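Coming up is one lone chain in structure tokens, specifically the form predicted on its own.
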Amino acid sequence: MTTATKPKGGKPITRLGDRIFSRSTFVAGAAILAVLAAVAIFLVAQSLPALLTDPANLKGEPSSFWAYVGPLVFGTLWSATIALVLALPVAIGIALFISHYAPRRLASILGYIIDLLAAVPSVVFGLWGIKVLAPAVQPLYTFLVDHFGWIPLFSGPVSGTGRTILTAAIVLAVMILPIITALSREVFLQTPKLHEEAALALGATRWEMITMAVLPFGRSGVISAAMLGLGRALGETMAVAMVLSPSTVVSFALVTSVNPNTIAANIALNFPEAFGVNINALIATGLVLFVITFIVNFIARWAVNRRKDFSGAN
């Protein structure tokens, strides 16, 4: 019987495969930081001419660059927030049904459909929003204005085409629904069986078990899924550009024909015709969107880290 000899210095022998894998992961991680830094440097460098130029040179002749980008920031945050509010409860409900209520075969089929929905191109969602959703919800908008017009969100006049900020938000909600659902489902499935069985053994119903064991355990994962979906909604371009009839306004009204635009849609619609400093202005709005997305991700990470000891998401 032979015994392994200890290497000199007491250090363990590192195999060639381990060294290659370790260095490959380091290079991959460094590449992500390098690409992110390169994008940030490009955006800052290309944005400076627009930030330093006379506002009269910008499209629409705003009083300042921030007066130009302000309504776009509002429209971006407003549409994405509405989409998240619409999608999050539905996504959690679907995820709970798949993970704890549906039979195994049905759950497998639903999970496949959800994953397939995430692969649909955004332009298809835009076409669906224009041709199907906008005409279908127009009578609903008329009803909301007629009966709830005293609420500022539903103040008239109602749009005659249905192409409003609410329609765009519904399209965004459908687009981010599979992302939030898929991630929430995986987090709920990671709930320790002992926690679930203990709750049921104490006499809890299935819903009480979910509220006491599953939802607290998966809270951080759901937050991460919601923020990932919000990031998708913030940066969506084609669907919003196709559905929305935008204006440079700040308005909370949801069903009128005057709607705020988003940063991504504004870049897509105006970049082909832009020239000179207006190209730099569009890139500068992209820098603003970059910062907003970074802040959203930072808040999500902070929220997740607060409960990392109680979650299976980390």
The other form holds:
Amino acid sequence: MTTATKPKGGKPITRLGDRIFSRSTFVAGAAILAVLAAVAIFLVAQSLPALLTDPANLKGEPSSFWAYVGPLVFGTLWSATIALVLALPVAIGIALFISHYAPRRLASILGYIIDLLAAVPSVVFGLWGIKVLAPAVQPLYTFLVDHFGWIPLFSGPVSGTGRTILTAAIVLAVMILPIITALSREVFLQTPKLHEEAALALGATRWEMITMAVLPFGRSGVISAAMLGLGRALGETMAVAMVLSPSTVVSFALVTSVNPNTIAANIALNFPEAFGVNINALIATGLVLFVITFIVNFIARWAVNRRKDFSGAN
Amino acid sequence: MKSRNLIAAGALFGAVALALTGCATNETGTNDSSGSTSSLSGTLTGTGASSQGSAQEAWIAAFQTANNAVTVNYSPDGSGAGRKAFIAGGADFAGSDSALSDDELASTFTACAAGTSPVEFPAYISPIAVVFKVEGVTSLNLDADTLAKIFSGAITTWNDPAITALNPDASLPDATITAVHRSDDSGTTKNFTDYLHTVAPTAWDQDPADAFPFTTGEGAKGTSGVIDAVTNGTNTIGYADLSKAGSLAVASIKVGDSFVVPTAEGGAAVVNDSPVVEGRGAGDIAIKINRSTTDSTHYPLVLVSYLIGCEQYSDSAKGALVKAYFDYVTSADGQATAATAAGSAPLSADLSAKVAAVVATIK
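Could I see the form predicted in complex with its partner chain next, after the form predicted on its own?
The complete assembly is shown below, putting the previous chain first.
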């Protein structure tokens, strides 16, 4: 491949269409920055009263705003992490099955079904979580506490309804599964055929070919997919608010009634009846979530860039 | 074939047209009759407690049908937000699960004429039922002390001596109690905890509040969330508006020496017999619910939601509108509408007479 050379002498030729197109892409790019800035300014401006007020005015009279938001930050990260741990292996498995194992027709049907999951509203996932999933997994939780209660994660007392952080995380995992699967599948499909064929020609089995050629090539793409999924899990509101039985605690126990709440679910639960400075406090927790999501995206970018050199994509 | 289709289509068209004109004639009829009795017009804005939200919807629908030039809006933003908006003049009236505090009464009410005070009165009464689901148990007797200990986490199993002593005939299992409370802020929680704190102050040492005070137990979103959690769980107990209890078993609460099943009549009776908070204006019927009543016709675990307006509005047209609306809401008709739509307990005859006298003073 040779690089395109500039036309000799003078400026490159531009037509009206070029100018309109470049302008409109610039406007679109600027608009997203403007929207983000507007949201950030709103969050900061509305948060200030809560950060400056005497903490005794806040709901529950915490020692400081940070004591109020602390358990929520923990709950947000904890539930999203569990969801990612549950969803990522399954998503990679589905993506590999679709891209490398399934017959072509089955692969396309499966792809459609996975995409369909992404179209289900989160309220429906919440209802499913309460009415179907929680009662179904409750006996399993009882079993876990009875036999594996010595592991701190499964310490009792067991929840009588199954509406625990593990159930919420399973619902979240189902919700982030489509996006991780879809992106991973696209990345795996782009593995250079030559790499795959070379691996097979050297005597690799299909599994060895995948570990040698497909996964290293797709690693950075899978990481970005996981981070997008994590972003959705961090911000998911309604499903968590409906499924989780929340308290203001920091606890790693997965199957008890006492679970840490998430920032987004806490806003959804308390905003309808909040007034005065408590509205500002809720918006301030929203600002904290904004910052957390920012940091997660930064880490994702960094991870993707670090891996880029080894991915074989270039 | 074709012609038969045509005839059928024509017949259908005729039937539809007849039905539609029928409707239209009807509507003009009612419009005419209400138009002649009602000269009211304008817009009324209310905000406040979500507990009376579904009752407000029913009242508004009926009131607007009778007065078709009037628009009433009620946004269920919460009691605190409602009182605040009303004081600041952002709403023409407020709905609130608690009466105005002394501090709030001392403030200036922007919508009211200078020098006049606000009116407030109970408009929506809803008994709170203690619902439970335990295999093989259909009736359960509880007193406030036991109830408080169950919800604060001091009693953890169904066969605890405190519960079996109250229910000698029931076969209570050796199982952990899952006590379900509201995870969102709610007037139901405030009234529930007010009852526990008043009747069993040692077992429930927390002040009544919209938010559930303990980290124990299980939280669920909204009344429907509590009902779902209790229904789908095992060995569960929770509290919710009586009208939403559905097919769940409902516990009887100890009042005096007997155990009382929650009923609309029992809820209305305790509010009727409760004293009014002293030292307030004549137009201020703030009720201090007699939670520790010993009368077995009373059911003291009840939520009372108030309507708050001005004695005299600075805009007299607004005053006439509010008066007409409040008049309808507290009338036997309005209370029956709320009972059908939201399952509330209608105001007792004595109380509605008192309330009607207050509403009559609104200008």
